[in-house]
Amino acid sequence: MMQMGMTGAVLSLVRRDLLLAWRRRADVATTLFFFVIVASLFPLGVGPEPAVLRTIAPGVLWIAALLSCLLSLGRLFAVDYQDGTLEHMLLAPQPLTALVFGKIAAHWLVAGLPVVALSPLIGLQFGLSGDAIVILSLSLLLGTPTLSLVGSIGAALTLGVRGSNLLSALLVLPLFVPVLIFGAGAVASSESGMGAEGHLSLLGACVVLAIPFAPWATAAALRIAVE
């Protein structure tokens, strides 16, 4: 019962912040567009050149992933932060860290899962391959979780702090490098003919190892911002 009555809990708190996005459509809107417009215009700033657009692609790709992430984060906790429904996830006789992997899933599910969507028509316009535009889908869908994952600790470490998106950003930017040079790197390794299964491999280790983590080290902030 007690598993049942945490798993509910959880899914009621996606369920929660997913109604909540959508009422919320522009601030949604406005993350994805940011990660359409920054991968858009590399094209038309360093000219038509297919070689030289494939060539970049995978790194322009990931940095506007990541860029869009840190946008999204900064309303991750504030909301929840002012209204006082974190003092309720505190005081629940569910777990805090089961609660906080819940926000965070959700999180993915609105800011991360539509980048990875919206990854194969950006792809085609820096004119990689079938394979390779499979491959970046693949390494966003492994590597965006592990954004997610990673960023929420900054946003809880930065909750209620002036200027906090700033900070957030110079906390968790350093940690999104392996991520970033894992993902781009599977991509270029695909459209070099090489193989792209070692940088995949490093991003499922990746998001393995944040999903115990992250949500543990996030609730102990959360705790802090609190308290």
The other form holds:
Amino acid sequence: MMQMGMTGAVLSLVRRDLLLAWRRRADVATTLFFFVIVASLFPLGVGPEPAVLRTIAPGVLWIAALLSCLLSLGRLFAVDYQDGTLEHMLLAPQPLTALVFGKIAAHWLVAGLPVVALSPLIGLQFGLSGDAIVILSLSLLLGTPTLSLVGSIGAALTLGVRGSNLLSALLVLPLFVPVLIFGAGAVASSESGMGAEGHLSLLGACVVLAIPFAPWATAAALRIAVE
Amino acid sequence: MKMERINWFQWSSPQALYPLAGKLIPWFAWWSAVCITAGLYMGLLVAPTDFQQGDSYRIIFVHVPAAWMSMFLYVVMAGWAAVGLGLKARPSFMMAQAIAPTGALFTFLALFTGAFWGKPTWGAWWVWDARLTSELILLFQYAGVMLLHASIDDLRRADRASAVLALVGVVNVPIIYFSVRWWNTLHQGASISMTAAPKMAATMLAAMGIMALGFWLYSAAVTLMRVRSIILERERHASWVQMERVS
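Could I see the form predicted together with the partner chain next, after the form predicted alone?
The next block holds the full complex; its first chain is the one shown before.
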């Protein structure tokens, strides 16, 4: 039997996870609806004042995206852990870090990208201008991969632990702070005329830092969890 | 003369660490009491009154050393976690576990005294100042490490998982600090900054240094006491612990 190369293995893992997500579309829909509902609750709580809504919109959308990401993180490794697939990934000849990266990429495609795609609609509901919506979507596009990457560490550390979802949220939310600040700050900064480039570059820097580091830490955490 | 090489690994078993910690504790504890008493005396009675803030500034002698210790202890905890992961040494994990509550305590103390300092000087108990905010997030990280350790029943896994979390956190602390600082300057503009405070008198600086030393000695004493309890708890079935109980 021919052995699969690293890229081939990662790609087939992504394909598998996407297929699994497609077969269980309800899970993806749950995450998306959660995002929409959380964002819709804010005007009901804060009041329908357009000026206020416009000011809080970036923060609200970012926090809703953050929470919906947390909601879907619980499923990142849990199913594979239960049915034993994860042990096979650990034993595979390909480096675990690469395989974990594939899992995270699939998670972002399933849970992060739809949120990014839906964000302009919610932005319109909050009365954001066209420019602000573009920057908000861009910041989500650049920032949500970091959420998946950093979140995977929490998901791996709490694998199979009592109340793992809640615990994972507790561990990961403080680590999300920089992404939240730069992401929500991008819109505010462009509104105030300072331009969003600085914030967007910093979001990019966060992803660049997280891409090598987070899968590595996640792989270490998975080894600890499974052995 | 032949130099005797110190074998650092001779304390890398709980059985050897236990009596060593027991010998060191009184030393650390007494000197910490001396330093904290001297520091408080200098800070509260000797140091001159600030001409802007009056006597309310004197909480600085607890506040700043506590904030230093909170960050320092996190790094030390992460260091022991790294040693534990690298060398697979159990006492290192025990040290990391023993440091966490003291670190969290100093973080809380820094926030608490900060609030009492903020009220008379800034007119508010809490300001979303960069230092305060990142200190608050540091408290969340301590809580995360301790809660993760407490939630996992298998001790081996609990040790190693919380070690990974502590290491991830240590990378994150500077990023959080700079992001919060940037966020704060963007949103609040000219808030009162501590760096612009008038130059400190030499006695004030000395008092702060002595307090910091006292807090450090206190942390060492308390950590070693806690590590002894952890050793007894984990090794309760080992024969040497049984012997210790008899004697």
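Predicted model, so just to flag it, every value in this text is computed and none were measured. Numbering follows the first chain given and starts at 1. Take the two forms, find the largest set of C-alpha atoms that superpose within 1.5 Å, and that set is the rigid core.
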Comparing between these two forms on the rigid core: C-alpha of residue 194 shifted by 2 Å or more?
yes
